[in-house]
Amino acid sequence: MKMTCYVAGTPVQSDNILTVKSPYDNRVVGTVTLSNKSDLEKAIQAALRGGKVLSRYERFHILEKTRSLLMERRDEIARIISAESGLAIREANYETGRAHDVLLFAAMESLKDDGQIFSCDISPQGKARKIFTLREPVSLVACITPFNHPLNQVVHKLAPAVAAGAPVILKPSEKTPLSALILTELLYEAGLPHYMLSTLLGPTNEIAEPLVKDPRVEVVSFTGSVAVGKHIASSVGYKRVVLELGGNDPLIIMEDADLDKAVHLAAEGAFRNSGQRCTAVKRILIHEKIKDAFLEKFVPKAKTYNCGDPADPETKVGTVIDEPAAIYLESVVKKAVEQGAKVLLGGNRKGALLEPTVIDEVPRDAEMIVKEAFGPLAPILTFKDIDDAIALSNSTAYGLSSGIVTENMDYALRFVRELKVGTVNINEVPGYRIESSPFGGVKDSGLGIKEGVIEAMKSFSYVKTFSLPW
């Protein structure tokens, strides 16, 4: 597959070509041909000279047609999605699934009025009058996206956009931007104008630093890595950053908690999508009096995700995003193991494929732990009652998101209170959501500022005022 980064619909024309590779096997999936500096200003031109301003009905008309051309296309693109991720081909499906709910949330979206009126008679100092609100775009946004989930981060970003009128740029990871091309040749293809979008890939001192510096980009997007998420907020200067960084989400088991209900979110919080999700369930965190119960039955439910081609649709866990992450999941293990933790299952690599792996008895202060390990690891830990349940989870640096699993009302409310986090949900998972539903975290997970289709919208664009006599 021969592809090519976008500036403002036009096809980027350059001798700097990436191959794109599948971590399970190392295949040629395609080839991407780069933008450079030159491109990026051309973009931030396009962006700014603008064009014809959309209507709420047009806006809707592009994103229906977008979803509707992402079905016709659904199983080629969950095979792209697979093949450049190593995702598991059923994950990839899914992923399909959720892009086009992102898809229909934000059309919905972008035909409601979102408009407020306050009357200005209701204080001795008041008139008559009333104070109108409209939300009008920002005039530029930049987006750029990480690898996990190549097509769904993506669509959480352009779609909000478009909703809202906010023209992008937009700039993929380079290890999975196959998916993020296809996306933008369908928002074409369904009419988005050219100006609204352009999708660039190149080298980091070309184009994504230089983009989100420039003063002329009002709002950065930003979904990735803690480390080059507080770069970013260091160095953009004055305009509005969005941060969806790390997790390291607990899933939390009462003593009281519905076992065979535990077990299944366990294993499919830490094991689904390779475990490379900001909410996958990191750490697995249980009462020390039914521990024993719970692995009894977490083990061989473990046993059942198996791993291997991720093209395979009985696979249900592929490979992890390259042989690198892979190896750094491999040795956290060992120093786990080395600090007095058990291996009760998996822990085997191959590439950049790694069995689902339980670890028991791991210490508080273990790197797998206290950092974010971004993989399918489900490491145990016992705690002695809900105090130190609430203090293991708070524990780290992370804030994003957790699961309890209770039937106890009292301490539901005690979680939901007392957990620095940005969700948290009472038996399910950390990662459950709706697209539209609000999405973030605090702490090193982020700023605190919500994403989800209705949220992004708000950040893309800005309250005006204004009043009439009445």
Ligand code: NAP
The other form holds:
Amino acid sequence: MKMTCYVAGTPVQSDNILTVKSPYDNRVVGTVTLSNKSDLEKAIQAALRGGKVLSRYERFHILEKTRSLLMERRDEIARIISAESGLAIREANYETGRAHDVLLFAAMESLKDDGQIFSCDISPQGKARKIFTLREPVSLVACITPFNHPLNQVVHKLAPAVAAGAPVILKPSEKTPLSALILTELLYEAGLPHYMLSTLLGPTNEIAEPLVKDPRVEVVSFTGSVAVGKHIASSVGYKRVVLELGGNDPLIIMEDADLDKAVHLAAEGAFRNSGQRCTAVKRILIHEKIKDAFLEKFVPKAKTYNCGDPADPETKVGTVIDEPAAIYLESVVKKAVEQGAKVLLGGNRKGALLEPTVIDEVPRDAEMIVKEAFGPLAPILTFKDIDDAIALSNSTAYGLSSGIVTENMDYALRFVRELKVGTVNINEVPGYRIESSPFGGVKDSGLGIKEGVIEAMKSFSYVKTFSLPW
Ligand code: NAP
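Could you give the coordinates for the form predicted together with this ligand, as opposed to the form predicted on its own above?
What follows is the entire complex, opening with the chain shown before.
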């Protein structure tokens, strides 16, 4: 398929073509006509020049229409997500379902008003006035997205921006640009005024870097790695920055856990989406008393996560994003083994395909534990009691999410209070959420500013107050 970047609805013209290849078999999946620095300038000017200001109903209608257009082309779009990312088709289908929900919830939110009223005659210092709040969209948002949920990461930026009425310049990942460009076209087709969205890809020093630094951009909303996120934070100057960065989330399995539940959550959390979710289970922390019983069930369960051709509906685990990523994952497994860890299952690599890998007795300072290993690895570490579990969980630089398996409410509450993370899910995977609930990490995983449809709408607007005599 031949796609092109868009400057406010106009396809860019250039000889600079990006070829998108399947990480599985290297076949050409599509091409993208890339943009350059002058396209960026045109996109900024078009956004700031503005155009038709949408009513709440019009924003609702555009989001609803986009949702129905997406559903009409659901199978085709899932195939494109799978082809460009190497994700198994069943994951790509799931992703289109999530995108549906994001659009649905954003449409619903676009109709709501979160304005507040403050009566001022409530203290001896007060008087007969009322203060009202309203939200106004910011004038321009720069959205930058990663490869790992090629459609969902993008719709989580664009749908709340449309719902809030804020114009966007989107820079999606060069590794998975096709889904982002299709969503761009669907939004235009649904009636989004063209000035409200430009989607640009091109050399980092011509598009992404100048975009985030441009003083005319009021908000930078970035999802991606810690390294790039921190680089952006240190270079953009005076503007609002929303950072959704990496994670190495634990699944903590207490000694009273329902083992079947723990096994199911560990496998789903570690291997779904090829382990490439920011909230994938990256560390399985288990009470030392039940480790053997857990592994007896977990290893056979992990075997059922077959890996292979992403287009095959029977495949559970596709590739990781590219061969270098798979080689890196292979290398961290080897390093852990050199430190005494034992591979119980998997570990073999063919190109970008890495088998779901279960590794026992992983030292607490292994690279795959202290850093983010973005792939289908399931490292097992033991703890001796809840204090040890909390300390181990909190011991890395990340703080995105967590899952706890326990039937004990006292344990559950201690984890809720004491884990330094953005989310604690009891008897669920760390990645569980609905698309409108607040989501985001602390420490190196983010600055604590949440995403999710409702919080993102707040990021893309500011509160204005006005007061009247009353
Ligand atoms: P990445 O390498 O940081 O890239 C993310 C985006 O930033 C891409 O669009 C990339 O463009 C762009 N970029 C690269 N250099 C830039 C620069 N100097 N200035 C501005 N933008 C720049 O991340 P990734 O490898 O695509 O994604 C995986 C990471 O994302 C993982 O760490 C994962 O945990 C994290 N993630 C976090 C969340 C969350 O919500 N917390 C969700 C999903 C993923 P190019 O494609 O052109 O390089």
